[in-house]
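Presented below, as structure tokens, is a lone chain in the form predicted on its own.
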Amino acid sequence: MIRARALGKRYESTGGGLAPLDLEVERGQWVTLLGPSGCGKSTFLKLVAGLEVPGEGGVETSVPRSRMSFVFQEPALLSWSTVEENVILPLRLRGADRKEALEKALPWMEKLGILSFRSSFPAQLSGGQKMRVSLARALVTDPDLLLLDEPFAALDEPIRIELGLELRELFLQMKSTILMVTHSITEGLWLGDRVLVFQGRPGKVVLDEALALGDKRPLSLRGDVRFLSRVEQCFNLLKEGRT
């Protein structure tokens, strides 16, 4: 689905960015990207989405831009629009009439638990509710590729876990592909099928490993000895990259 060849992007002003990398992502994978700030994780997502121009090399995807959705760390909702209007916005921009858009949006709003406040405005919502709206807006187009840039970073841990469980279940139903940037090692390994660990500025991939944890991810998995050994492995690599 995604093929990067010598893909790189450096920001001279900060020294950060992405060192040239070769990488392939298969359809149906959830790939977690871990690494320090400035190592190119978010840059890689933006290059895949076409939001940034490569400094060198290139990236090809079998997914048209219309089949991609991007969820940023901040929900970026339209403050003057209701929850319902925010969710159906991508469909309306693609020419769907309101009735057609709502037919597609309402099931997603129900799945993500936001149907009861469909008429509310963003200022009336909690942080977790806003993120649910942002996810619904991204999923309403049934994307083949979902790009997540620290989507749960501003949320309390219980809400992060709850949304993580819900998103993992939706991922299994949709059979889409997910690239997720996170600074939480535990969260990233718990949700992902494959992990990439970056070191340095610009960032280089020092670990690319399948996780083989099964489709279902119960909360109890986070306390499993084998899981914790993987967390320790990634922690040590990230710690090593700081020295």
Second form
Amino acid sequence: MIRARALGKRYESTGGGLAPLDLEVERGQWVTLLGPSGCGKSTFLKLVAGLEVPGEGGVETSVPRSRMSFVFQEPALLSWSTVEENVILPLRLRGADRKEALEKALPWMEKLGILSFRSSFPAQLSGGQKMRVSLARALVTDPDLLLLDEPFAALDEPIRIELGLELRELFLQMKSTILMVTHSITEGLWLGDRVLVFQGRPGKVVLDEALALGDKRPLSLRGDVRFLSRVEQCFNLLKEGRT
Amino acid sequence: MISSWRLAPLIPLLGVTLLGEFASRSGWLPAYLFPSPSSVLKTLVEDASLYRKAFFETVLAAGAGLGLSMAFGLLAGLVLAASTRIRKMFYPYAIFFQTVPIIAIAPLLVIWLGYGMPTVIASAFIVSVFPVIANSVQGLTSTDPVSLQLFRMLDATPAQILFRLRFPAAIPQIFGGFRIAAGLSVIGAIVGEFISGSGLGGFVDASRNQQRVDRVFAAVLLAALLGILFFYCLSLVHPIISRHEKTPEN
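Can you switch from the form predicted on its own and show the form predicted together with its partner chain instead?
The complete assembly is shown below, putting the previous chain first.
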């Protein structure tokens, strides 16, 4: 699905970026990327998406860009377009007519609970609602690969949990692959099937582990002893990387 | 309470008018230099047909100049924003063009275009085009980088990026340029009329030669009202283009 070979990218101005990385991601996995700012997590996503050119090495994916979706930390909604127009944007840009695009978009809008304000403009929505619109826009193309760059960073904890639960459910239904960058260890481990922990600038992977927590991720899992020991393990690695 | 404050700008106007009237009538200010507001109004009424003709000549010239500025300025903004190289090559000349005083090139316009409407329109255009270019370039080149990445991710064509992202995102700034240009187009038209002898500008110049200060004041008053009228007309469009910015609170 994704194969990175000595894939690296350095930013001379900040010293950050990604140290050469070898990595393979199989179809249907939710991979969580944890690490401090500037360690190359977001860069990795952008290299996979083809939004950045590798400084060294390369990355191959079996998924064409038209089958990928990217969710940014900011919802990046078009302020002059309604919720509905924002959601159907990817389909419209690819030549679908409005009616056809809406037929595809409405079920997603319903699933993500934004159908009732389909005619509203982004300025009229809360942060959580905006992120739901951003997710609907990413999912409307039924992507095989979903790249999430700190998608819940600007949201309150209850909304993060709510959206996380919904996204995990959708992920299981869609059978797609997700790469998610997050700063929240608990959230990353709770939602992911595999965790990559980055250290240093440029960042290198110091932990790459399957989580084996099962498909369903009830909220109660976050209080489980095995889960908490994983959280502690990641926390210690991140702390170690800072010192 | 708040709505009653909408008339607040009229309070200083009324104060200054009353003060001017009092100062003129009591002899504090010589009437041949500062005519009383009532005498200016009287002149406006008595010479209404002259003023009406001059006013509409200026409206037409300033309106045409503004229309040209909006069309050309926006087109130039689109071209300059399309490429950094083009911008580097031509933008300094746009700035240079702005710094050339219109009063200095107005005689040239008369030589090239003759005494009449074309000179006045050209003058209004030259004075008002730069803010439209500058605001268009600024708006079109300051698109949110994350939105640009989103469009790249969606394999959008350059035309889609321009018309579905850059241009709509730039509309508030482009419109800001239009509003500045509205006021400037009246100034440009008046300067052009000083030289070509038509409209309110020509009327001001002729009245100055006749030492009719009351007529000068009346024409200046009309010119100022014309600027406000242009600005107000464009402000009427603003709620339509900014309807999406309305938050639940406001």
